[in-house]
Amino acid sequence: MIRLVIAAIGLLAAGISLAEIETQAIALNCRNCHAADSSEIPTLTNLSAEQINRMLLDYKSDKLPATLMPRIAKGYSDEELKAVADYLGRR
């Protein structure tokens, strides 16, 4: 928990905001799931930023099903998933 503390104080000291800090967090755990070597979940990987964002939003309005991805979606605002889904699109 320090060393988090410690890395964000660096990052805000380096001119990122909190709310790229929060978006970042986020988008690693996508990541973790998400992985360009899993084999039964899909990769995120040369998917663009408008493909993740419309996604999300299928998914926190239940267009597109899903067991899991519904119930995370939810748990964000549209703009979160929209700023996630930006810098997701990115890398």
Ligand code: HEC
Given for the second form:
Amino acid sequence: MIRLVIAAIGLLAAGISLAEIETQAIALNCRNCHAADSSEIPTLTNLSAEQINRMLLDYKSDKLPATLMPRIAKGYSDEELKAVADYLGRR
Ligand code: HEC
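Could you present the same protein in the form predicted in complex with the named molecule, rather than the form predicted on its own shown above?
Now the full complex is given, and it begins with the chain already shown.
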């Protein structure tokens, strides 16, 4: 915990905003499941930010039925979902 705080202060000092740190923390959580070598869970590597964002919003509003993602998407604001989609989307 203390290391995380020190790391966060370091990033802040380097000019990275708290919102960016939060987005990266959320993205780490996504990557836990969406690892490139997972055979069960689709990878996100070929999706654009727009595609990811659209799917997240559709999971959140139950337009896109699924097992895990609706629960996950409902845990974040639309702004957080957009930020994490921008971060994870293919460039
Ligand atoms: C607990 C594991 C888990 C976590 C954490 C997780 N996902 Fe998922 N994700 C899944 C599974 C499983 C699916 C397949 C749909 C379903 O069953 O919910 C999926 C599907 C998706 C899809 C659709 C991919 C496709 O090609 O159809 C997107 C986009 C996605 N997740 C984005 C995210 C993002 C962004 C996060 C982080 C906010 C995230 N996921 C966190 C397990 C996870």
